[in-house]
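Just the one chain here, the form predicted on its own, laid out as structure tokens.
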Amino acid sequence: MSIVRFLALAGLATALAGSLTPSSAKAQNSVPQQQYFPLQSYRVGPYAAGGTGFFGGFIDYMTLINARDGGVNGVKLTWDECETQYIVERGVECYERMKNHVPPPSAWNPLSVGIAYAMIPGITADKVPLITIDHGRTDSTDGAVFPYVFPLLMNPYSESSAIINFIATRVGGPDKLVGKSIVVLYHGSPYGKETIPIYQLLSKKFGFKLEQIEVPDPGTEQESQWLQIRRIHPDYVVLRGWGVMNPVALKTAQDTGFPADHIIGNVWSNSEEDARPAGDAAKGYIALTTQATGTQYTVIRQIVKIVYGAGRGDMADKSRIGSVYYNLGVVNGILNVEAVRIAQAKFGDHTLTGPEMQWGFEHLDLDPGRVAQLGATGLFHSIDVTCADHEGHGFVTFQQWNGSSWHRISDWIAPDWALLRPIIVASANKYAAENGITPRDCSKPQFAAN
């Protein structure tokens, strides 16, 4: 198993990387042709299920590229892990320790809203991309203001818009939303609260009645919230949860008589670890996802054959291969590695700098044909990142829990960009004014945001 724990003092990286990867210590002495990814992982603590799955999938994909292809055009992928326990202060400590690694970081992938927010000033000054796949600041979609932040696949506002678009398909069309009642049950954290304004705007646009109810962290007590929901008697409940809050919500909903197939989970309420602990209460539950589950995809099969076949896989529990969090980690690996490949095509097959990696992410264009070449057809839709759009269109799909596994129940659904784009730009411009930032002109050719 190629799990590496980052245990060094600030500015040092002495832990060995995976068995298919040169050690970090060696990398410091022989910098040549390595692309280094610092991993602020969380394998212990209340959110360990998400961290072990995501970072396991990410590492397994990088291990596959090294083992199958010899790296990216001869450049090996290397990494270290630093345990954050999903705690912001620990995540920042990891960032400070790992940012001076030799070779330097290619991109940061913390999978944490709080840690990502805290890192934005530092990574912008350092000129190293910050990847916030499926999470992070909504307005960081605007690359004119946030050149080094990439909320790939989806942001919180596009997620909310897609959920309402999906509910519209269930009730007979957008015009049928008028007079419907929707409750948003959200985690009592900055992550949970971020979508309050957009749901208010969507309510006004489509004419549905809206109640937004907070569940204090960690979410183990929800009786009063679900009694309130029972009094409201909504048509749908949107579950914007995290961790233990999700199975508790499903079990409490059953206790109060609310049907699981009228609960729509967001992207952090969509895993096996969210549904399975709820038992029968989860059957019929629906959730949004940016990537499909299962092991039938060519890239997953190659990981199983090449990486696990050699005894070098990262997941202690192999049954989790193909799960929601694991497959998201694999997709995240694909996006990071393809950014390396795209940047190499412009700058050469060598260790890339942060600004060169920024250019690669900002030109990350994976159409269905390229997705097929990567062995990922059906695993995720496609992505086309530009200076103006650091998200890449925001396509999502919906899945339903059958009691033991997820199965897809919708086509790929896009958000309402005509509604969202002005909000995103206005928020980004406000941030720019408050922080003395001059937005880039995305109509002109860009190189590695100065």
Contents of the next structure:
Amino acid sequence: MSIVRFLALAGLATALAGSLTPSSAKAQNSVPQQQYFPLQSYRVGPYAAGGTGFFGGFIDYMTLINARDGGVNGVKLTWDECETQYIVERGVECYERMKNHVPPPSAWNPLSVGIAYAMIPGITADKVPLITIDHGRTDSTDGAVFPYVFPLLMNPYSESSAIINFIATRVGGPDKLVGKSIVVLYHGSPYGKETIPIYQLLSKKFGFKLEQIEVPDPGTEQESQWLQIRRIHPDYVVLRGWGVMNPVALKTAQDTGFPADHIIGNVWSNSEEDARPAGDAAKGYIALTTQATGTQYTVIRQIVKIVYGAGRGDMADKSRIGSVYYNLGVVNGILNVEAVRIAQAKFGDHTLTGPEMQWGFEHLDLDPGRVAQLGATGLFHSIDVTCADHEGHGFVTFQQWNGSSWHRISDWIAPDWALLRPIIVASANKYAAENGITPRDCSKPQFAAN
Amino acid sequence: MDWGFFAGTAIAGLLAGLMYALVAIGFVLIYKTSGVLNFAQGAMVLFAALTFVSLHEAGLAFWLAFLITLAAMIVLGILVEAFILRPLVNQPPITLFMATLGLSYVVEGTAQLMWGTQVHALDLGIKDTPLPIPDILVSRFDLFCASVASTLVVVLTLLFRYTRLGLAFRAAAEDQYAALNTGLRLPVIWAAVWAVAGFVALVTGLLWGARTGVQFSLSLVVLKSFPVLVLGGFDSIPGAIVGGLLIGLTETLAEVYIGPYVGGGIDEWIAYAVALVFLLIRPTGLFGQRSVERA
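To test you: the structure above is the form predicted on its own. What is the structure of the form predicted in complex with the partner chain?
Let us now look at the entire complex, which starts with that chain.
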């Protein structure tokens, strides 16, 4: 083959490849404005029940916005799913595969502590927000150090504080916690261990006796842990579980004669999938949540009517609409979509970049009035994210299992943010020092984060 | 020393150990007759429990759902023999092990494809409450599981020792070529033993499913059985029981009495530590058959 012919063929091949690549400028211009969400979902594997509910709710809400409003100010919401099975390596592989999508990712929502931790350096370099609703690194609440990470609504420390505040209401006030005995039964993982120091701090502050007992993953056998609890004879047990550990804890508690209504579950022990398998043993069990269950909220009713009415719903099992994970997915959808809307108000009604989305999340302020406009009154309380506070002062509520469904038993409760803030800042600054990060000055107006 | 608490802890450990033994028996059955370490046993437990509970929730009576599931497990056993074991006959053990590893993923995926990913409650009608014995904790449900496991061991031991099928199983286990020469049909024997293992998986799935809920994690209960197998021997059904009792007792006592001093959460790895030490001292386990080869 002559060099001229080779170059001609190479040129032809390049031109063809260019015309076939969706990322070419020509292709981009022909595509309507869209806001793209890569979804690292898990619909098979051990945690599929949670994954199908959460991502089902998230997708249904985006479908509602497209169907009812024609997108966000004319910009359609689009998404792709990539199956992770909740495995960190697969989650990272999905991130690598989808990060170069055109248009670029708006935000990442992996709903996995492990995957989120692994993505932080990458998304920070890419300048695309990482949403860890109700979970993730506690110190990522400090947006000065973690500009692109958003543990929206609640971080693990706030959760711990809210649980103790709730127990205080059960025993007659914070001063009555003195001398009480509380056991924290935690999952043997970085997630489970993250709150060990904060419970120690809360124990010192309120004067209750504290024992923290680990359950090795996956937690299918807990006789020895509950025998220890039986010997301690605590007033309350905080269940910081995950997956199969939760129903086994409730069953074994019944075995040992510990009352279910003195077990307080955290946010990853609060679903129907955690309580229902335990049968009668779960009756009376109490758990924290950032979003209420049920289908009575306007937004959920609209999803049922408009999305499922048109046969476009994501949930194969419609009876799960209104469940804990589903409603969390809907709330997550609301927060993502409202971040788009807020960013559009500043940057224009077009496809937003990662830094523009970051600005949107960092100015996500939904007071109860705005929550009502969104048809979500009672579904969740409010959120007010700032540069310094990426959690957004989320409120929590407590629900009790009656044997077949959850019922709210408390008002919206605020964690002790003032107590937690110095610990969060100290931890974030330590991370910054270790990783050579210069924290932003949140007192100055922000645009694109560093 | 609170001896009442110690006794309660020991009993709880022994009863937990019988639950581990139940899983181990499934492994022993396959290994004993074909020399294959069936990694898919956990997936079979999941498949059986998920099939049963889905049929039961669909309105089928308990025993009808049980029989249909049992039939499904027998069909699964026949398919495994026809499409995996037979084509791989005479292959090295590691090849067969890898085949069962692949099989476990196929069975898990099929189970979720057929019956969905939801978590199901399973009520066997046995109250999961403690017996009214002061200071000593004995769960009624655990006692029921222990009696089922013991019955299963007795039945399987009798089957292996005193029936023609059992004799055929033992012959196939002893020397496959010799068994073939005497006219035994190895494919039939293997299919039969996989079917029996399917029955054990169903019983295991129901008991574990009643405790943990029927969910994907059921396939992980196999991890509890490996130390039991090392201790009791891979080819001994009574060994599975003794190994289970020892492992259950060790990990419960260790967690309760040593755990608090070392940060807790040791019951998971202490069983493997014991198994590792045992492996160094007695590689065939307490009841495992020592292979003797002529020079």
